[in-house]
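Single chain ahead, by itself, as structure tokens, in the form predicted on its own.
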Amino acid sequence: MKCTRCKEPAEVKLRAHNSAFCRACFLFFFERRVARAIDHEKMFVRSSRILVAVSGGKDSLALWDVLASEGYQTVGFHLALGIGGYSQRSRERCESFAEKHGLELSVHALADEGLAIPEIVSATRRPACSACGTIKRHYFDAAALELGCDVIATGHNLDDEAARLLGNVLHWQTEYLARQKPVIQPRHEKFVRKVKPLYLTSEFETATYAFMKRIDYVVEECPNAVGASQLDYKAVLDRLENTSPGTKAGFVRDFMVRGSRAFEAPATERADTGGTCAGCGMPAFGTLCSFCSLRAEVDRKLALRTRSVSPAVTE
């Protein structure tokens, strides 16, 4: 098997692209693909300061590596979720990557505020992924504002986007379908644009890039992801992709080009009209934003639990 580009011996075959590449040509292909997604979707420009949300996994670290290599102004932001050894290893991978490449990294630990994910799930009985999503959105927005960033870049890859799209279509989650885009424009002055430069890059491709660039990342899945419907959707799509290479890319790309417009709200309805959260000062439709509401719920239920187990006071 020879490289499609230079005819040297190939190291990786990409069935979805009907191509094979040697190491040098694959790295060129990967980096050019990310660059084209950025340019085509007008995600950001050279002068932008980019907050890269890094989890310690292959996708976010591969994205950070590409952006830094291309000379973009980046600052990594890692939210330590407090999920035991998994979170500790994730933080270590982010810190090691930043130190090795001389990059700026900001770390925020939820445990320092008594908000570690296991404690939140235990107190509220909410699904871990739901609570985690609320918390990540809040801290990403707050970090971008605090660190003076113009855009938030996440490592969501093609497999993530295809699985999410399938789930939203199966359940006709029209509100989520309206916002499933590679670029989400801010709807408040305290928010910044959110982008997904890897939205057409497969998980296999990011794993190959990380391997070839010797990026040390956390291999294991988050323990809370076990049993998540997202994994079932990925398995279904993997079977379709195996039978018909290119299915995932076609599904996502065609939705972006043809389907997403059907779910867009009229221009007059797009701007947020909410006020300011009394708890954190970030935008909110009610007195409290969703994050502060979650935090208040945790505090309230932990207080009730403590009160119920405290020994009775006798004179």
Contents of the next structure:
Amino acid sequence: MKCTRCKEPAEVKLRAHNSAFCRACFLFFFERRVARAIDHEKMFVRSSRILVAVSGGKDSLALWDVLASEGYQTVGFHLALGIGGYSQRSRERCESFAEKHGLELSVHALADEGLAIPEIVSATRRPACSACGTIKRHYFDAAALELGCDVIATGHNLDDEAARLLGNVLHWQTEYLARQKPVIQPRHEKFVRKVKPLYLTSEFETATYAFMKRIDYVVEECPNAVGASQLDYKAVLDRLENTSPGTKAGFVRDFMVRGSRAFEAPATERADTGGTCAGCGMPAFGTLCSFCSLRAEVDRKLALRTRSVSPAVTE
Amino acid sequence: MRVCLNPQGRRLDVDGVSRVQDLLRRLDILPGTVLVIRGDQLLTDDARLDASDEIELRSVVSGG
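Go ahead and give the structure of the form predicted in complex with its partner chain, now that the form predicted on its own is out.
Everything in the complex follows now, all chains and molecules, and the chain you saw is the first one.
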């Protein structure tokens, strides 16, 4: 198989693009595709200070690599989730990537404040991914504010977006559909916009980029992802993509262009920005934001547990 | 040939396949869901395989 662009032997075939590329041409293709997504969606500009949320996986490290290579001002932010050896290895990958490329990285460890994901799950019985999502949103927003960033970039790729879209449609999650966009505008002055520069690049492409750029990423999957619905949606979409290449890209892109608008609430009905969380000072609709509510729930349940196992006091 | 499936770390011997697409079909793996790696190179579906090859099939699917 020959490279579509230069006719040298190809190293990767992209059926969705009816193309094959050698290493140099694939890297050119990938970087240009990300650059076009950034420009087309007006995600950020050269003077922006970008918080790149890095997990240690292929997507977020590939994104950080592209943005740093293109000369954007980036700060990596890694939230250490405290999920045993998996989290330890994830953190190490982020730290070694930052060190190798001379990039700024900020790390926050949940275990340091007794909020490691397994502890939260054990205390509250909440699904791990639900708790993880709440916590990540809080810390990403807080880190952007603290580190003076204008925008948060995440490594969500085309497959993530397609699977999420399928899940949202299957359950008619209209509020989520309204907010499923490559650029999510802030709803409060303490928040910054969130962007997904990889939303049209498949995870096969990000994995290929990471491999070709010799990025040392965590290949293993989060142990809590076992049985996650998103994996089922991805498996279905992979079958559709196999019989009809380009299905995922069409699904996501056409939703953004033609479908998304139908779910947007009129400006007059949009929720207001709410007040301030009594716990952390970040925006909240109630007394506490969802993160501080979760933290309070953990504290309460752990206190109850401690009390129930303490020896009875006799007078 | 020796095949290693990652991230599971599962190793197996596969005989009688001459191209990547045959290997993936034999293992019931959809193209585009794994990187097919030989040494420092990625292989396309039509790449020829040798009985002495050591191939890594690395999943690209993440469930975050």
